[in-house]
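The chain below stands alone, shown as structure tokens; this is the form predicted alone.
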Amino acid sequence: MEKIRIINLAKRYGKVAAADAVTFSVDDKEFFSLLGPSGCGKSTVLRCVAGLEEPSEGEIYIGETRVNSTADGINVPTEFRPIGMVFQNYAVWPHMTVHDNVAYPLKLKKLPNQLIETKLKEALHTVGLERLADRYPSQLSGGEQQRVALARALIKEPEVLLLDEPLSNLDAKLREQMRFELKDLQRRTGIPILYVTHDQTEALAMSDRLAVMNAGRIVQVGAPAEIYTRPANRFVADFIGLMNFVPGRILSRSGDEATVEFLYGRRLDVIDRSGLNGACVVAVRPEDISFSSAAAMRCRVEVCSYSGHLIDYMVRADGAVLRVQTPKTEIHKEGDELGLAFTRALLFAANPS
């Protein structure tokens, strides 16, 4: 069942289109991310779903309720939409305790105190803040403040959660920890999440599906593994993970296999269904290149970077600079002359329109 459905959403500021013809849906119990660079329109879309921005065109459904329709003049105010929202800065009240911050949405509704306390206890337990109920935000860590904001969103028992880059203010280690906590929270509560981020690692690690946006449009929707291994175009390939790009030329085709020439006469057979012919761009992930003493292509290690779980190399081969990543046990020194082998590549148009 679709819990959020967006149809041909557009948002314009004068002549500038922040979002254009955006269409996607979020299923029940799904963690769905909008991913893209700054200014691509992802937060604009989220704010339209929340009712904080009014679309220029299109329709938005939350559950079976149509909360926006420019054609029919429908724009349900934020406070009447069945949503919980967590912002980048958490927006917790500094003069209120954790208890009062989380209870605030229910007090606005003037619910009975006993019911508020029951729901408050459940919300604090869900995010693991039972013992911190009497503390003020200034006495909490960044991760704990984020949990306060989450509990405040959950206590309303929303149909969907909208999260706008909620981890961006945390340090790297805490951000990684909170990725797992957020995903675990979503699995336990079953509440579908629409998550906005520019961090590809977050989106890949947490999402059931994600949509990659660029210049106000969605360019690909799919599961993380699908988008990483089968990017729809060069922008997605470049934005998601690391990628080496070198010019090439398709020499021949046989079924779904193309023989491509690149790097001064080197040939590689590539599984490719694009139908491209002639000049192309060959794209290779760093983990799909390996060092091999038997390989005819030679390279020189120019930079070696130890990253704990892997070793990241910058090498020069036939005038091209390439990134190569190997397991941490495979160690080479800067200046070493080695052979290079390619295990997988993607092909894109040389001059995309």
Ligand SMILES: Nc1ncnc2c1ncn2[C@@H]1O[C@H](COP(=O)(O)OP(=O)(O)OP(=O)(O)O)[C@@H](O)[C@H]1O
The other form holds:
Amino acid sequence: MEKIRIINLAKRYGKVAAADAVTFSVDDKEFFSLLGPSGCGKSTVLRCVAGLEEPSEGEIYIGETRVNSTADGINVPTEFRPIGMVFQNYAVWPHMTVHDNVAYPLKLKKLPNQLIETKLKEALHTVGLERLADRYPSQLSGGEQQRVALARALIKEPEVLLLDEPLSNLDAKLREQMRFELKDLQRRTGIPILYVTHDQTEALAMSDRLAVMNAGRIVQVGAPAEIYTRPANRFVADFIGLMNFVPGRILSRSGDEATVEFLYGRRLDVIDRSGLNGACVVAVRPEDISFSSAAAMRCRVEVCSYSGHLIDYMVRADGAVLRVQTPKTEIHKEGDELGLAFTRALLFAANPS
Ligand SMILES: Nc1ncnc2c1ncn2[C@@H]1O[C@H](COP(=O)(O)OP(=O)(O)OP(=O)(O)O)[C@@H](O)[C@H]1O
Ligand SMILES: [Mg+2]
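Next up, the form predicted together with the ligand. The previous block was the form predicted alone.
Below: every chain and molecule of the assembly, starting with the one above.
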């Protein structure tokens, strides 16, 4: 069942279309991310769902309730939307203890004290902060403060959680760890999450599905593996993961099988549903290139970079500079002359319209 439904949403600031023709939905129990470069309109969409911005066009449903309709003049105020929110600066109150910070939304609602204490225990337990209830935010780490903000969002038992770059103030190690904690929390509570990030690794790692945005519009919606292996266009291919792009030419095609020539005569048979013919751009992931002594195509290792779990190379081949990644066990030196083999490639239009 859909928990958030956004239909043809637009938000304009003067002549700037921060969001345009945005349509997607988030299912029950789903972790759904909006991903895209800075300024592409992610926060604008989230703020419209939260009721912090009024859309210029479109409709938004949360559960069964239509919270926005520009056509029918509906704009339900934030406080009446069944949402919990956490932003980048988690905005915990420094003069209140963890207990008081988290209890605050229920105090506002003037619920009986005993009920507040019961719900508070539950919320602190969910985020693993039971033992820190009496501390002040200044006595907590960034990750713990972030969990206070989450507990405060959860205590209202919202139908959906809206999170805008909640991990970006944390250091790299903690951010990585919190990814799992957040996903685990989502699985335990079953609350659907609409998550905003410009960090593609984060979006791929946490989401059930994600929408990639560019310049106010959604360019692709899909599961992480689908977006990574079958990017809808060159923008997505470039934005998600690492990708080499080299000019090429499609020599022949039979249905979804095409033979492409690139890098001065290198030929490769690829599965390709683009229907393109003639000049194209050949896109190859670094892990889809390997070093092979038998390969006719030669390259020179220019830079070798050790990344622990893999080795990252910059190589020069026929004038092109390519990124190649190999398992950590396969070590070559800068200056080595090697053969290159390609296992998989994607084709895009040479001059996208
Ligand atoms: N209140 C505003 N007035 C005018 N323009 C705005 C306003 N809020 C946002 N914008 C513009 O709308 C566009 C989208 O902004 P938005 O904050 O949604 O981007 P974002 O994808 O969240 O970016 P980031 O990753 O940097 O947070 C930007 O060009 C921004 O300058
Ligand atoms: Mg933003």
